[in-house]
Amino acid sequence: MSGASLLTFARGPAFEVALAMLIFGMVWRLVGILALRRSRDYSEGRKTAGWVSGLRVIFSRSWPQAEFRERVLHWDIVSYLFHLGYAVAILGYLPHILLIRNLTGLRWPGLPGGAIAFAAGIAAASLLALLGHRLTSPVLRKLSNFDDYFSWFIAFVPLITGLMAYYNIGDSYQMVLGLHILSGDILFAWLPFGKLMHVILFAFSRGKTGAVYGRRGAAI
């Protein structure tokens, strides 16, 4: 295949299936999440209100308590870097930016290109320094499985190609591009089918553990 086939591939056909993967599978998971049967809880509720809670916990469990700070906080750092330097390179770059406001009719400025390609080198060197974190770890790699590893890869070869398409590496242009744009669409697809559907779940996960406790009176 052309790098031009490619890239009207990437573009059109398989943009569509996974734009259309990546709704109906969130809408899934988050339909069958609410729809999941609860017991009833019959104890007295204190005077704080659930939801005061529960935003609460979503909030103060983004940084790690301190009975174990010393040993996990420099990995969380990296979490926080990679997550950062993905969210500038997605939404701050102009044309990610164009194709939200196709879809949405959403738009804000964007960032300089500079930045753009030091925020994706910043995730990118983050997503090697967690991976390595993970196979040399005899904790992280026993709980490790296929999910990780393949959610790792689909979020890191974005970052590569977008990098080698900015700085026009390859000998195709066109090719290089075409694998970014088919990477991106990948990408979408599978999010709402493996752990990186965490960016959304993890307020919900949150939210009720925190709802929940502060509803017992549980220090939280």
Partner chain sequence: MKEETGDETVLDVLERRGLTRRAFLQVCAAVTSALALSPAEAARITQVLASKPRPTVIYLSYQECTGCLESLTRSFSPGIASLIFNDISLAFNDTLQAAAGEAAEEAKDSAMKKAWGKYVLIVDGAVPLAENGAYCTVAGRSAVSDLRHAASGAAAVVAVGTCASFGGLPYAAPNPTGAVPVSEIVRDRPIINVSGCPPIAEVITGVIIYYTTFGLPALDRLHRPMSFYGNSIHDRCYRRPFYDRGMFAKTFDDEGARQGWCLYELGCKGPVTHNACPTMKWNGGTSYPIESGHPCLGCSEPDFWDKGGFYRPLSVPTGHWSRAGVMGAAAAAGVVAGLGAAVAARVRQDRTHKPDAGGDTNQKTPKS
Second form
Amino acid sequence: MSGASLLTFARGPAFEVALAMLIFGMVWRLVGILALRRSRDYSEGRKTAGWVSGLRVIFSRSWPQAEFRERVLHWDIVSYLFHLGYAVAILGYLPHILLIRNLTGLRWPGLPGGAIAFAAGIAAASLLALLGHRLTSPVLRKLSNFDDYFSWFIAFVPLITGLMAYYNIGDSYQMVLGLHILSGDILFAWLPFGKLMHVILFAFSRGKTGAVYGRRGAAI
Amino acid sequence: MKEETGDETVLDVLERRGLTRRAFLQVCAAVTSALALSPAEAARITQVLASKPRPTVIYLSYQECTGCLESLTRSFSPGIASLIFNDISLAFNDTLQAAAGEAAEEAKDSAMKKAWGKYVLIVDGAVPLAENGAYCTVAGRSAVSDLRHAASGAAAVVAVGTCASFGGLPYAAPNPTGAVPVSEIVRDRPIINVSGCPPIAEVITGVIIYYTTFGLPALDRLHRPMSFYGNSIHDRCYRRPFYDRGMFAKTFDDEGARQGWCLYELGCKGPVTHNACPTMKWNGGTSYPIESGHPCLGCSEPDFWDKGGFYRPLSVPTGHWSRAGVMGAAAAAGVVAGLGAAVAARVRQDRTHKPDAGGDTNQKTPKS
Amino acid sequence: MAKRTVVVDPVTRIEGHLRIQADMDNSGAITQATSSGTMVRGIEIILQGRDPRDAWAFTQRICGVCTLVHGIASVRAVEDALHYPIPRNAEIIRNLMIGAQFVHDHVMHFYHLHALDWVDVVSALKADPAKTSALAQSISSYPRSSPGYFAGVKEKLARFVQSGQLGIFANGYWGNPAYRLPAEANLMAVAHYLDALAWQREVAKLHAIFGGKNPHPNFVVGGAPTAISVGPDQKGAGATAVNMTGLEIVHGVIGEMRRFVDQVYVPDTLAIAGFYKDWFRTGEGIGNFLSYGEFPLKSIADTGSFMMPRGAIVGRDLSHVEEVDLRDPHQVEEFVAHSWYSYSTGKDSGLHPFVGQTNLDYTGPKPPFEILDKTASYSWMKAPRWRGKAMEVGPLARMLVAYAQGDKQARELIGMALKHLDLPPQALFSTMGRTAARTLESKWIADSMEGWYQELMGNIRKGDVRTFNEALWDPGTWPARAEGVGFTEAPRGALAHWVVINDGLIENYQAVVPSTWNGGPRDAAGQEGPYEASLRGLKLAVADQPLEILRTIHSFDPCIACAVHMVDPNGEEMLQVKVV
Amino acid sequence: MSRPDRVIPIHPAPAPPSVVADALMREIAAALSRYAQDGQPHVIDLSAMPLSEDDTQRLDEQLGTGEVAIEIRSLLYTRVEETRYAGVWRVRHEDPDGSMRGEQIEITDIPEIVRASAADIGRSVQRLCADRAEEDA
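Which structure goes with the form predicted in complex with the partner chain, now that we have seen the form predicted on its own?
Below is the entire complex, every chain and molecule, led by the chain shown above.
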């Protein structure tokens, strides 16, 4: 397949399929979870407005608890770097913004290419470091399953192909751009089906936890 | 009048016409200049033109709009280009044939016969295959049979324009006439694609002059000469710094447009288009599409008509499907699957924990 | 001379390949001619389902010679459908681009295609440069007219001939008795032929400034693509091609055009026409003329403001100009009775382009073929009719409609020419009338371009640099369904595109082009088109030198250098006509 | 043509420095001294060089014009001019319509294109003899 036809495929049918899978998967997961039977808590709540705790936990758990802070902080920082860099690269780069505008009608100003490349570089480096950590830490290695590695790969490829396209590395720009968009398509398509769904679910799981514990009066 | 032998050199032609060696040196200088050659190569050109038999060039047109030939004539003048084409190389062209002064059909046949196996065949336009070729006929013959015959005696084929190179407009979906590029029909000859809709005049002449003096140039994957198609428009665009700085014109007449900001957002295909527009420019170096405010259409690339619209930014999906319908269906399927999963989970729950054990607060959430 | 059928294929490259079959009687006069378009690309089919904002680029590729006219008609069709107003500056820029196309095309046509039907190049070798100079200076103030200059041209020509190669002048009918110019006039025309070659490359630059390139300059629905980068607060001045330098190039081109038309084209036409007055009596065609009008002096919506007015003349009646409405389903219709298309409404029905159909239906012989059956379908062109009548379009139609409506400039120009040549207005209905009309309108347009340029500069000075209206650019703002017709006057005649937009995409697209008006086949009622009609009765003085056919065919402007290639029904070459 | 009123300010882009002209002058000087020593001629093709307007101007100023100017009217129009440095020539080829078709700087005693070639002289001999014979007859 030539670069040009790969690009056309990635922007055309592949994207449509990926988007359909994304929507299907998201709806499936969310409906599936929300429609679960909730067990009733017969105890009297210590607090009535559990949702406040829920909201608080969504944010408070974004920082390690004091007890663990010393042990995990620097990996948390690396992880932060990755998430921030990733977000800047996705949301700050004009071509991506134009895609979002095309899908949702929303738009905002973009950042210079240099800033994007920097952010993406940081994200890529931290992602590599996180992989290294996962591979070298015996505990993490035991805990890791296919989903962890596959999701890492799915997240890493768009980053690296995007950087290659930006710096025009590789002998066919169209091919590299096509691969980049295709890897984005795959990311979209896979997102609801693996651990990457945490981009949505983290709010629900933390909120639920916060609400439950808040109601029970636990210090959170 | 014109006694042609198969192996005349350019020098011979000029001498036969009563011109001196000075005229020959002028031709060499002009060719050198046209190809922007280094002094070492320039010396070689003089040698080649004085010793190598001049090639015969035959030019045929099929499903085209004549834009390529028009572009070619924009570089024509009574000077070097017409000299090269009319007097030195060109043996047949439907349109310019009058200049060669021989009966067209005869000229074509005799030129082909004389240089059989050695001539350069230039083709513009796509070739329709549907309906036995009835969608394009010349003097009652189908274009495809005409081309097959002409190509079988050619040393190389130069496909001028995107129609001949990649199918171009006739090939655009749904390709009603079954059009194909030259390369689909001619498979056993070297092909040089000089794409563009039309190609820049100086690129056409440059490629042909290069071939007639040096032979096959270095080609890219799509068989285009690297010297003209080696860089993308984007790489050499004077607006590139604005792209890098994230400064984009949002419409054709905003502040950014007036200040020459990047046209990416308006659909510019410069990043994925290989051509010499930014460096050679058009019409004697006057301007090129991006300089004149319009995004690059990507006209030198295959299938440029079918890439989702000229004003759709490169990063935006081409969206041939009905998005609302398909996405709605995906969402509906998601709802069904989600509810199904939830019901299944409830059923499982009910089965694990007998109904009479109701009120069990230790109930575990189902495995997700 | 025996009865015979001659086949002329290809005649020219107007929108591909044109073939003419002519039946001749015993005297060698043409009794019936059939005109066939032998190439089709199905562009109207390709356009279905696409973004209407993209359509101009597709339709522009209908023809690379009159390269911009289809682009213009297309963007206007979409704008008409969406009721999309464009800024005045964009209108002016379009006028300038269309005007440049006209003047470029007409001069190229006259010198490089048509003039050699009247000018004997070889006879120019006998000319006296001093006398030529005197002749040139007596009719024009063109500076390149010294004896030395003409001596140089003559020398160059002599060298061509001596070397056995006439180059661009080869294979004419030099010496044919039908050539009547004195040697000096021939030499002058040859000199101007060479000058025009260099001139044409320069004037194409106007398109490059506003459209980025020529052939196929760019357009945009909603205005002009090039932002103007001059003005007091433009920090980015010089950032687009329309900067001070670019505008000066434009002005320079306009000056070059006016100079060449005034000093060369008009005097040459009048001088040559003076020797061929009998050609003001032959080759009329059908006597019906149609013009859509062009060059909006206010806006395209105001059809009354056009410099060249709209209207139809039927049966040579200059006292009455009929109104033309392109949306009226009973006015413009296309017939396919003799075309390789089918209609769901029946082969003999006519369809207004809004409901037009493009169903390719080839019923001709399988190639290779020798003869096309004139009683069946024989062309890829449809037969357009206005109120059921075949109409001639082009410079003559435009000038006649303007003349009949009493337009001051048209009357003045035509009056000047007729007075100079001492001819009545009826002389215009002829081969030479067509040629003269082309020259006169070139002057009219070239002079007007200066005015448009000044208007544009005036706007810029006032700070109005708007060239594009963004309001309706986003398809989300469009109505669910819209129909529009965009028109223009192409150098070769009236051109219009009809578009039906549904849900933001093209549902139907039909282009009715000048070549089909002039060169289309017969309709269901058997009425001939102008090409076919104008050849009827024409006689060849010298059997293998059909100069007369060329003169008439070329007066319609078959756009570029062409080769007329005649074959008899057995496939034997009988006549071969080549035109530079 | 008349220029429009200049009420619109122009902001010309800054011209790139004329680095090429300087490099060229050094190359010419080196080539000339080589020619003086061992008679090795040298040709520089200007059309292949990215000369800015400033470069061209600088080159014109520094090379100046010398004593000899030759016009060749053949297929193209060629003008051969010696610069103010003997042995350094400028050779310009133009189309009949005046557009430039190539420009070189040659370092030699007489540029190659000026010389009559042996073949041309041979043909001239034949022609001249034939003409004489005709005249005599």
